[in-house]
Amino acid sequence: MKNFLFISILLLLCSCRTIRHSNLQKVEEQKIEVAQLNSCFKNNFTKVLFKSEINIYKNHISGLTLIKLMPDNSYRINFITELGLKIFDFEIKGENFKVIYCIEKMNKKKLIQILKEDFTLLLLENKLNNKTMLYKNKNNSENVFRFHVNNNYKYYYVDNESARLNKIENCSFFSRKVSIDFSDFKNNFPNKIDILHYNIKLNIRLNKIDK
């Protein structure tokens, strides 16, 4: 009876994992460079200004977010309210993350760790080995590269026609944790970026402000 119960739970978990990416077909294992993922924050990127919203549980904060590449190849991420109140100022270089400033109400260890993971994932500053599994979606419109990193799976969806990075997912073995969607492209840069969490009530919306 115990063995039957264990097997039933295992099959259920495995089937859930399969359903989540049931539209993907495995192609082959290969090696690629991170540059081949064509992140909008690499190559000729210098800086970008977004109108931004952060919704965390019942709290809503709106304002402006500036992401800027610094001379030492680190990134600075500044978020201020529309009235000019500074909310946070982070520095990211590779997997090194530094809090320059964070408003007291948000300066909580767990929340800072989540924001670190979100922005590191967004900027493709997380450490990736060059060994990946290539998938295709069923209509063959995207190449999907899956990396296995620290017991998580990171999926990068790259459009076949434009070679643009459309989406990033960070998943545990059994469930999706966070997704980052890039949309409304103009001059190969997304006007909209949505960061959505599935296990906590947190989402971030970034809307590019044209110069």
Contents of the next structure:
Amino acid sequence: MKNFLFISILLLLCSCRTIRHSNLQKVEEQKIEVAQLNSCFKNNFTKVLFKSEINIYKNHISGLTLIKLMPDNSYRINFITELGLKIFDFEIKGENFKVIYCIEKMNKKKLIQILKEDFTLLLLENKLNNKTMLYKNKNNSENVFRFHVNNNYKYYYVDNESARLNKIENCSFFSRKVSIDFSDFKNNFPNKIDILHYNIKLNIRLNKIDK
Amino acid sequence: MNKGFNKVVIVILFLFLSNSLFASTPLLNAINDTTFKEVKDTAALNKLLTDMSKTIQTLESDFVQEKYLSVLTESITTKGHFSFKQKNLIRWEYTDPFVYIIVIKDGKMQIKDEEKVTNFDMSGNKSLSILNQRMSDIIQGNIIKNKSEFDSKYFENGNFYFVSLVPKSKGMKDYFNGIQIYFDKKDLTVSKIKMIELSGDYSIINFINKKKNTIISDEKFSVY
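Would you mind giving the form predicted together with its partner chain, to go alongside the form predicted on its own above?
After this comes the whole thing, all chains and molecules, with the earlier chain placed first.
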């Protein structure tokens, strides 16, 4: 019985993963630079303002998110409410992360850790080895670069035609943990970014404000 | 979580609705602008502001809000429209560069964020109901009896009365170092509010095209 249960769980977990990536075909191992992933936060990026919302379980908070590249190549992420009250101010440079400011109610260790990982992934500041496995999806519209880092698989979906980064996924061996979708591109910058967690009820939506 | 922020926000919104608020403890806070001199006869100024607030049935204004963040050299500017009607009906509406509306009516608060409407029943929530009480205190002038919320100091120059508030109570102290309010001497209405946060970042709200005692229908204080 125990074995049966174990095998069932294993099958279930494996099937989740295989179903998820069943439309991908392995091509070959490649060497790649992060720049080739064409993140909208690299290559001449200076700053951007989003109307944004963060949903954490039953809590909802909306406001404006400013992401700015500083002269020392660190990123600052400021979240303020519509009425102007600052909620948090984070600094990210590579995998170094600093809480410059955070209101007491949100300054919880676990939450900060999640936000750190999400924004680091979003800004492509996470460490990637230069070896990647290249996949193609079945209709050949995207190149998918899979990196194996610290027991996690990170997938970067790059559009074949436009060379835009459409999606980032962070997966454990068994399941998807986070996906970041970039959509509604205008002048090669996504107007919409959705960060979605699969194992906790947390999502972040960013809608670019044109000023 | 958002309720906490909204609570603070509502307090701020209400701050400038009642001039009588400034009858609280005359005290501290320096000011940089050297044209301003401290008002000695605070009782007289209080009376002036209180008398003025009694004449307000409705108030409408456009506003420009500028948010100054330490990481940005320029401000983030948002614009909108504000309406107030006795007793405690409020509509605070951002129109540019996004639409976001807060209305308060009969102890209920609604927030419309793009197409999504969220309702808060203030009476069903202890902290919100205390706040509700505080708000009506402000509007009715009873806040004069409450000296626990802020320390205040009064200044004036040729054009403005300026009131500097330093939060004393925990709820406000968690978010703000100070709140500064400028009254236009011509009509004693609020022209500018500056809110300084603990981080040193601050917001300035400028009120323009002010209209007093125009007819505003109650329907304006609901969103669907």
